[in-house]
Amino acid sequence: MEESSGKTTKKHPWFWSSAVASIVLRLVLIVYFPNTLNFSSRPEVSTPITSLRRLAEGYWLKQSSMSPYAGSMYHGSPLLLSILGPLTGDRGEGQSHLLCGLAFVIADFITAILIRAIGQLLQVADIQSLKSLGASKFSKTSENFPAGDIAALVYLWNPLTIITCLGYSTSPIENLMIVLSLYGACRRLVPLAAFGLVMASHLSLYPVILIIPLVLLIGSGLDTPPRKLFLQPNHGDGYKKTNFSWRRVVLFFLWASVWALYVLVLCSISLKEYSGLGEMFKRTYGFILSVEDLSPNIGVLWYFFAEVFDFFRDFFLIVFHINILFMVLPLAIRLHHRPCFLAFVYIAISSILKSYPSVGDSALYLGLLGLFVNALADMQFSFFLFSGYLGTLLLSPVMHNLWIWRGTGNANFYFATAMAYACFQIILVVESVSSMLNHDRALKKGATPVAKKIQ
C-alpha cells in the first residue's frame, strides 16, 4: 500500500508547486501590501478570542507590571501571550506584521502538510477496505484521485485562509493544533493527539468535543465502510476483525492528563506576578461562555443576546451552549465507522454554534472537507453553496459598511448575511452528512463477496 500512495503522489508532482506558490502569495500580499488590505479590523476576520491587537494590547498591559486581562481587551490563552506577545513590540516600525505574519504563514503551511498526511492514510485505509469488501470500481477511483493533496491545496488557496493569515487572527494557531491533533491520532501517535487537543482546547474552549472521534481513531482505526459489511458471512474470507484498542484509549487519556498539567503549570508561572488560574479561566472559558462581547461577528449569537431580556440570559446561555452536546453522541453512533469524518461535521457544528465565529474556523473545516471528495463525489446542491458561501461573504462588509459608516442601514443588514452564512452551513453539514450515508449504501450494494470472487 505505501508503494501504491507514493506512486499516487509521484503522479501529481504539481502539488509542491502549488503550494509553495500559495506561500508566496502570502508573504507578497504581507511584505508589500501592509496598510493595503486592513483586514485586521474585521469583525469576519479577528473576533474577541483571536484579534492581534487585543494580543498587543494584553502584551503591553504584562510589560506594564499589570495583569494582561486587565480591563476587558484580552481574552486568550496567557502562552501565545509569552509566544507571539514580543512579536508585537515595536509595532510603529513596522517589524510586527512582517514576523507575526510570517508566524502564521509558517502555521498554514504545517497545517496543510498534515492535512495531506491525513488524506494519504485515509486513501491507504480506504483503498485496502475496499478491496477487501471486492468493490474494485470504488478503490480504483480512490487510487487515481490524490484526495490528500486536493484537501492540502483547498486550504492553502482558500480565501478565506489567506484572509485570516492576512488579517493576523491567531486562528492558524488553533486550526494547527486540531489538525496536529487528527493526524496523531491518525498515526495512532498518542502523546502527539494528546497534546494537540490539549493545546487546541486551551486555544477554544470547543474543541473539547473532538475527543470523541480522536478516541475512536485511536481505539479502532482509520475511516472505513460499515464493519456490518464485513461481518456478513460472505465477506468473512477477505477480512479479519480489529478489535478496540482500549489500552491505547487508556494511555490517550493519561497523556492528555499529563499535558493539561503542564499547561496549567506554565499559566500559574506566566501568571504569578500578576493573577491567578481563577481569572485565567474567567477571562476566557467563561468569557466565551457568558457571551459578554456583543460586537458584531459573523455569528449569530451577538444579536440575539443584545436584543434578549436580561431576566432570560442565562437560560438561552445554556440552551444555545447545550445544543451542540445535544448532537455529539447521536452523530458519533451514526458515523462512528468514519471518525475523521466525524470530526469534520463536529468542527463544522462548533464553528457555526460557537460564541465568535471567524472565517478561519470555516477555512479549516472547508479543507478538511476536501478529504473525503471521494465519498461526496455526488453531494447535491454544490455549486448552490459555492454561490451562497460567495455571496454572503461578499455582503457580509458591504453590510458592515452601511450600517456602521455610511449610517444608511442598520443592525439587521449585517445580521441578515450572518443568518445567511449560517443557513448555508448547516445545509452544507446536512448535505455532507447524507452523501455520506449514501456512500456507505452504495457500498453495501456494489461490494462483490469475496468467497464468489474466488470461485
Given for the second form:
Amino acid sequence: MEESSGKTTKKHPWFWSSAVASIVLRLVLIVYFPNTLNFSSRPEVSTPITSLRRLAEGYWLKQSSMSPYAGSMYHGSPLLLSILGPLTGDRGEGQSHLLCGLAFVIADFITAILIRAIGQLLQVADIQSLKSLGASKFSKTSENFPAGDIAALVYLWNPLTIITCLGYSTSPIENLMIVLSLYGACRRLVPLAAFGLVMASHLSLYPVILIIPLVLLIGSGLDTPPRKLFLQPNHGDGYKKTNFSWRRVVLFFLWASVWALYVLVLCSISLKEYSGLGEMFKRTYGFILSVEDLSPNIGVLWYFFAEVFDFFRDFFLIVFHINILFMVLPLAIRLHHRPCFLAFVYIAISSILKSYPSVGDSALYLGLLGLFVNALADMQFSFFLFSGYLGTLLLSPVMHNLWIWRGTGNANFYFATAMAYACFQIILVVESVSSMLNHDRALKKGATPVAKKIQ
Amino acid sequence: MRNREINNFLILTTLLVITLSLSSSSITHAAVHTNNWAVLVCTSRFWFNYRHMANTLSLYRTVKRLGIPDERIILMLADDMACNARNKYPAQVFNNENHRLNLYGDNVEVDYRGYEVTVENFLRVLTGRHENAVPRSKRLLSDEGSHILLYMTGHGGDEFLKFQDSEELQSHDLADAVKQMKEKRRFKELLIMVDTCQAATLFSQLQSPGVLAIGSSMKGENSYSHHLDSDVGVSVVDRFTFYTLAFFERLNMYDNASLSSLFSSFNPNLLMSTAYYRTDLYQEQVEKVPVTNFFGSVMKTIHTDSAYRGTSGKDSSRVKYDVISGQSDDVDARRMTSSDPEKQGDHPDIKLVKGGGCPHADWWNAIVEKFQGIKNGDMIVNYGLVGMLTLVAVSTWQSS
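Could you drop in the structure for the form predicted together with its partner chain? We only have the form predicted on its own so far.
To see the whole picture, the full complex is given below, headed by that same chain.
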C-alpha cells in the first residue's frame, strides 16, 4: 500500500501544483479584476436562488428587523444568511464582495480535495474488485489513471466552476455539501453523510434524491461490478460476500433526522420574530417547486411556464417535477451496484431538469464525471459533446445580448441555446450510463478465472 | 354523580354563551373611523333660487377648507347660477352682499349638474346602486368606516323635498335609502343637515342607528332667507346656512368644537324658526364629538417608532402606537395598546400548556418561555452553527 501511494505521489506530483495554481488564478481574478468580469449579472451563473446580490438584500432586510423573505428577493436558507450575510459588506467604490469570494474559493478547494479523496477510495475498491474478478488489464488501467486526481483537477480547472466562483453564486456551497455527503457515505462515516445530505437538501431541494445512492453506499459499499459476475463458478472463493448492512442505514436515517431537527430549530430561532418556518418553507421550497420567477436562465422551465395557461399550470408543474422523480427508481434498479455513479447520474439529471439551473450545477457533475474515466473511456460522441458544450455556452451570452440589449433577437434565440444545452447534457447522461453498462458487460466477457493465474 | 356532571355542563355552557355574546358585542364596534365623505345637494333650479345654490356652495367651500378633498365630495347642483344669463357677475357666486367670498372659484368640482340632479340619481348615489358606466367621481365610495355629511337644501314641505320643481323626495324614501346604506355598511355615522321649510319632517322616518340629523325648521315652520343682495337681485343665502357658516368661519382644521356647540349656536330668534335636531339614533354623545368628524377630515396620524413589519400578519398587535398630542380624545379611533415586541409573550406558534393537569407541562412551559425570551436570535443561530460544525467533526471522528 505504501509503495503504491508513494508511486502515485511520485508519478503525479503535478496534482498539488495544479490545484494551487487554480486557486491562485481565482484569487487573482477576484482581487484584481473585480469589475471587468461581471459574471454575477449573467443569468447562466446566478439564479434567483443562488444569487449573492439577493442574499445581501435578504441580510439587509434582516438587519432592518424585517423578514428576510419580504419582497421576494431572497429565497435561500436563513442559515446561509447568518454565515454569508456578514461577509457581504458595503460595496465600496469598485470593491465587490471580496470576503464572499474568498469563502467560495475555499469551498471550491475543499470540494476538490473531497472529490480527490472519493476518487482514491473508488480506485482502491475498483482495483480490489477487478483483481478478485481476475480482469487484470482493466485493473492495470485503473492503477495508471488516478481517477481522483483527474476528477479534482477537472473540477478545479473547469471554466464553469471558475465562472461560478467569480460570479458570486452560492452554488459552490451547495456543491460542497453534496460532495461532503458522498464522501461521508464512501468512507462509511454515517454522521457526515447525513449532515451533508440534510444541508444540501436544505439549501436547494433537489439533492434529496441522493438519499438512494447514499443509502446504497452506506449499506453495500462502493462501486463494484455487478454481483452476478462474482457468482460465476470459476471464481467464487476470492470474493467476500458482504451483506447489506441495515444497521448502518438505520443509523444514517437517525442521524439525518437529528441534523434535520437541528437545522429546523436553528431556522425557527433565526426567523422567530418574523413569521417562522411556514414562511420559510413557502418562500424557499415553495418558490423552487412552483417556479414563481420566470426570468430567463439556462434551463427550460422558464419559457414554458411563461406561456402556459393558469388552468394547466399546476398540472405542468407536477409533470416537470415528476420528470425527475420517475427516473429515480429505474436507474436505482439498474445501477444499484454502482452507487457513486448513480449519484452522478442523479446530480446530472437534477441539474438539467431543476427549476433554476445554472452552470454551477453542471460544474459539479462534470467534475464527478472525472471519477469514472476508467469505465467511461469508451464513451461515444465525446468530442461531439465537448464541442456542443463549448458552442452552446459561448453562444448563450451572445443570444442573451441580442435579445435583451440590442433587441434584434427575441426570447426564442436564447431559449434555443438553452434547449441545445439541455440536449447535450441529456446526451452526456445517456452516453455515460450506456458506456458504464457496456463496461460491465466487457468485464463479464474479459473476466478470466483466478485459479489459472499465478500471482 | 350525574347531577354534578350536569351542573358542570350547564355552568360551562352558560359561560360559553356569555363569552360568545361579549365577544360578539365587541365585534359590532369593530369599524374604525377612517374617512369622511360629504354629499351636498341643491335641489332647486331657476334664478330666484340663487340662495340654495349659494347655500350648497358655501358648505362645499367650508367642507373643503376643513379638509375633505374633492374625491370624497359629491356636489349636486340643480342649476347653474354662476354662468346664468341673468348673473351680473359672471362665474361668481356670492353668499353675502358684501361680495367678500366668491364661492365659485377655480377649484369647484360639480359631480351632478343640471338635470342630472334627480331623485333617482340621489338615491343611487346614497345606496351605491349605479349602472356600470357611471364613473367613480359620481359614486359615493364610502365604506364601513366612513362618516358622511349629507346636506340638502331647496324647497321642501311636510315629509318631502322638492327636486327640480318636478318631483319630490319623500321622507320614507330617504329613510329607506339610509336603511339600505346601513345594511350595506356604507357608513359608520351619518349627519343629515336639511335647510328647507319644515325640514325636520324630512328625517322623521329614520330608524337606522348611527344617524344624526338637524333641520332648519320644524313642522309647520318656514325657513327664511337671510338677506337680499340688491346688486345681484336675489336673496343670496338662507338663515340657517348663514348662521352655520358663521359658526364655521371661526374654525380651522384643528379646532375641536363639538357638535353640541354647533347645535346650540342656532338662535331661534335670529333664524326665525326652530332648528330641530335628532340625536336618538346616534350612540355617541354630541358634546364629545368634534364637528370635524363630519365637516372636516382630520385624519389621526399615528406615529410609530418601530420598523415596518412587512409580511407577517400577526405583527399588528405587537407594534407600539403613539397618538400625537394636541388631538382631542377621539371616541372612535381605536388606540392600539401593545407590548414591546421583546416582552411579547404571545407567540401564536407555540401555545402554553395549562399547567396542573399534565406533569410535563411545567418544564414545557419553562422551555417555551425561555425560547420566547431569546432576545438576540442571531447570536443563538451563530452559536448553533458553530455547535453544529463541532458536532459534525466530533461525530465523524468518533465513527471513523
